[in-house]
Amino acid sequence: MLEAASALGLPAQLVGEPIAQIGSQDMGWPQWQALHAACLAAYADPSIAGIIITHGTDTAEETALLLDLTLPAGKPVVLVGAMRPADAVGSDGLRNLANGVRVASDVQAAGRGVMVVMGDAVFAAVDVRKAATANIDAFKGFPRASLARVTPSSLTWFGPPHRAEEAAIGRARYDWPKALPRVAILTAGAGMDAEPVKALLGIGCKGIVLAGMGQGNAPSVVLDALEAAAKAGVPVVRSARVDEGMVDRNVEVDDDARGFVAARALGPAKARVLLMVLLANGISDARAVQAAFDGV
């Protein structure tokens, strides 16, 4: 793949390092540890200008946010993938890689944190999500649609680096954890009862993300069970099962009274990642967790 990309005449010298050869549905703590360590080594190497990670699309948004939270925002880190296999008609993998090289080698890419480059678009880790199962343009951004448009021969940024101040400080927002606590996603559905909440607490979940209806709502018996969990010290974050939209505090659900956290623009998968990182860094108070979600 590197040979094919190098043959395109891109303005970069590519050096490969294998981390794992698995489907991204199997990404987990061992792979994230190895990937984070490799990124830190690349950060420390003055001969490396940027980092490109080839990654399956199923969990790219989760890996991107985890790295974005725990790496400095200086050198650009770009995740690329493919919606079509390499031997399929119209395969997009090589084009996405070429676009990733264009982004990672651009001087204006610094100070933007981790990005995902798919379908000729550049997305910030905090905004990106996989919104379709098979489309070439399966990745979307919310609340920012994208940071830039890119082709192998052109790149147009839509604004200045949004993390330039953090990049100047030179350190990550959160420490890399020694382990990630168990946090579960509970999907709300009509007619459900409180038993799933009890089950999650029974297996030792240290936090729960609600993939709620509408703006993060759920049947009252479920909210009551989650309130009891929150008041017992298990943080509960309200997100939404809908594809796009904000979950604001105290809208439809009285977060102040129940002790919940509103996920704002983060969907359930990324809300889970952020909550795991916060808990691993010793942040569990609802107000502090809410501040982190507000500021991500």
Ligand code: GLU
Given for the second form:
Amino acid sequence: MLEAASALGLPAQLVGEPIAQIGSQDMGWPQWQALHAACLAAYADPSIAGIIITHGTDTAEETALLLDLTLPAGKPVVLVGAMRPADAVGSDGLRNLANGVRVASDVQAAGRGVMVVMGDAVFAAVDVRKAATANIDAFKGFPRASLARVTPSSLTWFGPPHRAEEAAIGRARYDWPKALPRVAILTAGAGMDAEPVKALLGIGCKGIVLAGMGQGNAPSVVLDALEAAAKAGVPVVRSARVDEGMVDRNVEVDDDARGFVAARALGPAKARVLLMVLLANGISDARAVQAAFDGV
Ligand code: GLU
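So the form predicted alone is up there; where is the form predicted together with the named molecule?
What follows is the whole complex; the chain from before opens it.
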């Protein structure tokens, strides 16, 4: 891939470092640690202008947000993937890599944190999600649809870097965790009872993300069990199982009374990543967790 991308005459010299050759459904703590360490090393190397990570698409949003929360925002970090295998007709892998090179080597790419480049669009890590199981336009952004349009020969940003001030400070938002606590996603379904909540607490979950109906809702018995968990010190974040939209505080569920956190624009997978990072950084109080979700 590097040779093929280098042969395209793009405005960058590429050097590669293998981290893992796995389906991204198997990404986890060991791979994330190795990837974060490699990013820090590349970050500190003045000869490297930008970092491109080739990554499976299934968990790209999780790795992107984890790195976004734990790397400084100065040097561009770009995740690229492929929805079609390299040997498929119309494979998008090399194009996405070429687009990633275009983005990572652009002077205006700094100060935007980690980005995902797929389907000729540039997404911020906090916005991006895999929204379809197939096709090259499977990735979507919310609440910002995208930061830029890109092709191997053009790049159009839609606004200035949104994390420029932070980039100037040069610090990551959160410390790299020493370990990741167990945080589970509980998907709500009509007619379910509270037993799954008890089961999650029984296996020692340190936090629960509700992938709720509509605006992060669940049957009353489930909300009651989650309230008990929250009041016993296990943070509960309400996100939505629907594809897109905000989950705001106290709209239909009384978050103030129940001690819940509203995930705002983050879907369940990204809400879980943020909650793991917060807990690993010693942040578990519902107000502080809410402030982090409000500010991400
Ligand atoms: N399960 C694969 C992965 O996420 C999907 C194919 C791909 O995106 O490369 O790694």
